[in-house]
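Take a look at this one chain, the form predicted on its own, written out in structure tokens.
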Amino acid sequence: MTEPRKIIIDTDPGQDDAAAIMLAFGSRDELNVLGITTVAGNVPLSYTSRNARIICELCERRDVKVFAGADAPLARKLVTAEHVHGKTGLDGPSLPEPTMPLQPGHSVDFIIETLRSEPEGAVTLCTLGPLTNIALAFQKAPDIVARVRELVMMGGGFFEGGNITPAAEFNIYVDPEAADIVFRSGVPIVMMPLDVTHQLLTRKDRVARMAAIGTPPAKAMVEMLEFFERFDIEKYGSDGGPLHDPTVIAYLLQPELFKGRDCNVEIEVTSELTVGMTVVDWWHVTDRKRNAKVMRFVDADGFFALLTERFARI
């Protein structure tokens, strides 16, 4: 039996972030969640830090440490997405306020200390929101970059365009300067863009299979998805909305579900029209260094089968 892979989840919950965290909690044999770090994104930091603890308590994982991190992007005003996620970020189910405390200390310091104390190449960073905490950690402690096993992230888009502007995906758009620092850092990156997540629709039959599990976490997740998907159904005219963030955790569990290629990815930080765009050299038309494994295809049925099976274990 191999040791579970050590991960830090950096997140801005968000209903789809909740699904990603729950997928990790349902996969204890494979994944050891060293801590959850929160960042402002989908909703302000006070809500993302609250929501992470609500999810831990819902899944009876009060042992997982939650740290609050950056409350604003590096160089811009915070843009949030209450129009998608609701005022709290977890709108949908009625969930009690968390009783477990936030840990003392800042997310950035927890990330640095953990990467320094664990063996080199032992810790994977799983980022589900803007990359502010990661960029701050890399700036404060450049020595940790070489210690990261891999950074698996949800963010960006190329053939699919953007979802907050025509060119930009939300997580990158909120803090493009942070994304730029991370993509230039040399850390091994796996990128889950909208091109993948838009193939993963919460169709009624898929949600029904989750509902059939019947446990409190599964029930809460179904109610979250029913709230969350209404925005995307209206926007895209689809049966169900895309489920973005669990792709990060699914990749660690079953990488064979995904197909992509190594590309150069640059982040646009200056253009008013395309700020936050991930400029992906998919066809290798430049000689710029390939700095990310960019995913493009996913086995949607396999992904939802994994999600349902692991939710049933919580």
The other form holds:
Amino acid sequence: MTEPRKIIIDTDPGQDDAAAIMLAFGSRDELNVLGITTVAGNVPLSYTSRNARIICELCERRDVKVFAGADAPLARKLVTAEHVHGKTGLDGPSLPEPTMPLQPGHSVDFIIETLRSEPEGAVTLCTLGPLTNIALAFQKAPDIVARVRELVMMGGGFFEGGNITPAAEFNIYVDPEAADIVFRSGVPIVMMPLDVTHQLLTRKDRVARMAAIGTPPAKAMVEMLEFFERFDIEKYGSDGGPLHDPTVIAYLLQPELFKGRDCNVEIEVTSELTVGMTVVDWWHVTDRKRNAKVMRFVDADGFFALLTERFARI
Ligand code: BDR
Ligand code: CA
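To test you: the structure above is the form predicted on its own. What is the structure of the form predicted together with beta-D-ribofuranose?
Below, the chain from earlier opens the complete complex, with every other chain and molecule after it.
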């Protein structure tokens, strides 16, 4: 049997971040979570650091190391999304305050030390929020960029436009300077944009299959999703809300669920109108370097089947 793949999850939980973390926890044969690093995004850092530990405890994974990271974007004021995720970021179920401690030290240092101490090409970075911690780590220790196996991110949007402005997706919008550093770094990137995640609606029949699992983590997840989807159902008039962040983990488990192509992606950092836009050269109309595998299509039923199967294993 092959060794489980080593991953660091960089996150701003968020109900859909919680679903991604739970998908990883339910996949222990394939994935070894070396640590969870938190960042400010959906809600301020104190809440994202709390929420990451709540999820670990809900899944009886107190052994997982959780580090707090950047509390603000590189060059801008923090924009949060309580209007989507609620005041705590994890509104929905009533869950106890966590008792497991945060690890001493900063997320950025944990990322650097882990990439330096693990063999080259062994560690995959999974990013579910603004890219602040990753950009800081790449700036502080440029030697680690070449040691990353792959960076799989939820972020951006192109054919679907944006979800926080007409042009920008939330994770990139919050810290466009950080995204710019990451996309220019040369690290191998797989990008899960809104073009993919908007195909993954939490339809009633899909959520009912999760509810049927009946375990405490599955029950809490269903309550989180019921809270989370209300905003998008109203906004898009859709049957359920789009589930963004678990695409990152699903890609590691079953890449064949997704289809995309290698493209150049650049980040708009100056225009007031389109700041945070991910400009994807999908049609290869320039000769700019192809720096990301951009996903566009997903087998939605296959994705939800994977999610349900793995939630049942937690
Ligand atoms: C992204 O923004 C956050 O609200 C979600 O957790 C997801 O990472 C979607 O735009
Ligand atoms: Ca997120």
